[in-house]
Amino acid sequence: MGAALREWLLRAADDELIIGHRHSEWTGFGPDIESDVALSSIAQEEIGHARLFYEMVCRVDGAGDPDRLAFGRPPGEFRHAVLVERPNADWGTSLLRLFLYEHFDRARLEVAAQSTYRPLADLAGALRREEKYHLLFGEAWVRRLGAATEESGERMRAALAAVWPDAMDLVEGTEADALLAQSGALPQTPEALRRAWTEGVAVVLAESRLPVPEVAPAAEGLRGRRGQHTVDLDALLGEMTSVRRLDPQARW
């Protein structure tokens, strides 16, 4: 069961390091101070978030470095869903995509809240009060570009199902979830994660009228949560590590 619950919690570290990465990159480019500050903020909030995980992984391993893992590991050692590395086009569509993550986020720390492995229960129950207001900001932004105009609402249903395929990965299951739902220690299947998520989803789009689309997973094959991604994430890891490359044994 170890092995599996490091697997969990490295994909929610890899989640949040990579999506936290993606939306630092608006700042000094939001469409107005306010959301400028705003999405810095959750930026910031998830790269912090993305540290407790690691931590944890490094506590279930009985050893390691939060920073290697974060900034010492080869792509294919990667878990995060492919959706959050793909690189930012405009304001709508990198909200759009905080939104259909946030709503995961939710689902997921949801069942990590019942977790029978006391730590990530506990973590769990403390960031569900910082990720909750994640959500509402990327609701907030997708209520108000889907139903605005009839331009807005054109770009955002384009924007919508060009990413869907991509946001398939978020709920995509291993091995790993069979042994923690069996085990207890995630009393949740991926099966039951992702009608959690559609359905949170789904109201939200509707209310912004925007349709859920009726596309399959992404046609490439890519599965994140196995290791396969894309180009993208290696110009991105490129950027993410840079500095430490230029001295690995340095402290922080």
Contents of the next structure:
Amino acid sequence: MGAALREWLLRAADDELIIGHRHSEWTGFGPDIESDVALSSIAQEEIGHARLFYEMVCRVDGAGDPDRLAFGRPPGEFRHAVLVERPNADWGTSLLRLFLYEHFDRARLEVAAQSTYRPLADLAGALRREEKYHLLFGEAWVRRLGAATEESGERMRAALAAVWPDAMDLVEGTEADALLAQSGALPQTPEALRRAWTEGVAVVLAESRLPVPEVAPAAEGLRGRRGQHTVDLDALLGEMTSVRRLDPQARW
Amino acid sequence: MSDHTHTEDPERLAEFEARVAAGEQVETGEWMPGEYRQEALRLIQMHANSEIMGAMPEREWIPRAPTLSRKMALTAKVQDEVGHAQLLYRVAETLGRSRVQMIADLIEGRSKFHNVFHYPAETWADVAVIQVFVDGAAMQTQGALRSSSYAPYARVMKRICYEEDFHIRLGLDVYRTLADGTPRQRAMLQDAITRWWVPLLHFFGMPDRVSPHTEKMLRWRLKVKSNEELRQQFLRKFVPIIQEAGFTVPDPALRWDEASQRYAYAEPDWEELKRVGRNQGPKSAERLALRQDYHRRHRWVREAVERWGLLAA
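Okay, that's the form predicted on its own, but what's the structure of the form predicted together with its partner chain?
Okay, now the whole complex, with that chain kicking things off.
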């Protein structure tokens, strides 16, 4: 049980850290100052949430520290979805990814809020309040860019086709899920989570004139939940840990 | 907008100058000399530009910040600078130029930004030096401008100084962590201090000549203290931070003169400052090109936002 819970917590922590990292790369380069500032706040909150989840992992382990989990693991130990490790392409793609991720995160936190593991239920309840605004931000941008001009619509449809196969990886499960569902620690299966997520995003996408592409679930090799990642993660972690690796024993 | 080459009505001008001399402030929409408006706009526009360009050296280190809390703090810090640009462009707009125009002026190289943002941030220690010393230098100027005669600018300056003070504290934490760290961390910090020294002296501008223009700027309180006064104020506060941590200021001529209560220092190469002022600094072209590139890449987003505004209206 402990191992399955740990795995679930790492997924959440890694998702939040890696998407927060990607969002933070926009700081200073948004399409206008107001959106720049808003996305930057979201980035900070995601990284903050990652730290809270890493702290919980340390509690389950009975040792360790969040920075070591974030900066000291090889790529194969990360459990985030491949979707969040992809480099930022254009603003539209980043905001579409944000929207798809936030819908999933909302569904996930709803389940976590019912967890029999009390610290997780409490944390999920608190995080849902912040995440609500992230979702509103993402939805507003998807609606706007999907339907505003012919060019923005075309670009967003192309973006959706590009990210959709990766997005399937969000709702992939592992053996841990069955254990957690049985025990009541996280009373939902990946299939139910996938349904909740798909239904959630489909409505907004349809209203934004962005038809859901027809693709098979998770293309071969996209198994972030099992620690199988792309070279994009190698590059991301290579950069993210570069200062710390100068002297991993030093205080920074 | 009135043209400053026009001769102002001497009575109105005298009345305006008397008000400013008495410590009163000017609000948007009140009468002001054309030249005052133009100078205030130039000053505030350059300040706004500097905030947005000032985000660039530090943002490069967000993806590499070495702990989770440093990553959050640095993102928040750069976000504050972007937010300051928003506040300042809004103040500049009250003087008659649109933000769209000012952004175009900036990225096409027609307006200026502060010298320090034309230099590279080469290592993580540069983040510490920028947050402590560059922000510390800016604090001297901005602190003085809290009593600027242009009221909207003075108000925004109060808020900005409050946030900058917090940045300096955060910066000091990064600085002290490196200063108390390994020999390698200390060497990195010394290297950054050495590279930033001249740009920091340059920050306050050339020693003021007593020109009629400078006199007028001081009389109108668009400038509150002289360049040298601000530079000395900075040196008094920040040289000890370098020396007390056992680091060296790269100027053998630097010494405290008890009699005049001033630091003596070797004159930096002022030609370098002039080159930087013409956007010919080490990073000027690259950073402006990067801004232009993003501006182009966001064209379709701006068009969509504008169109959406029309659709929603």
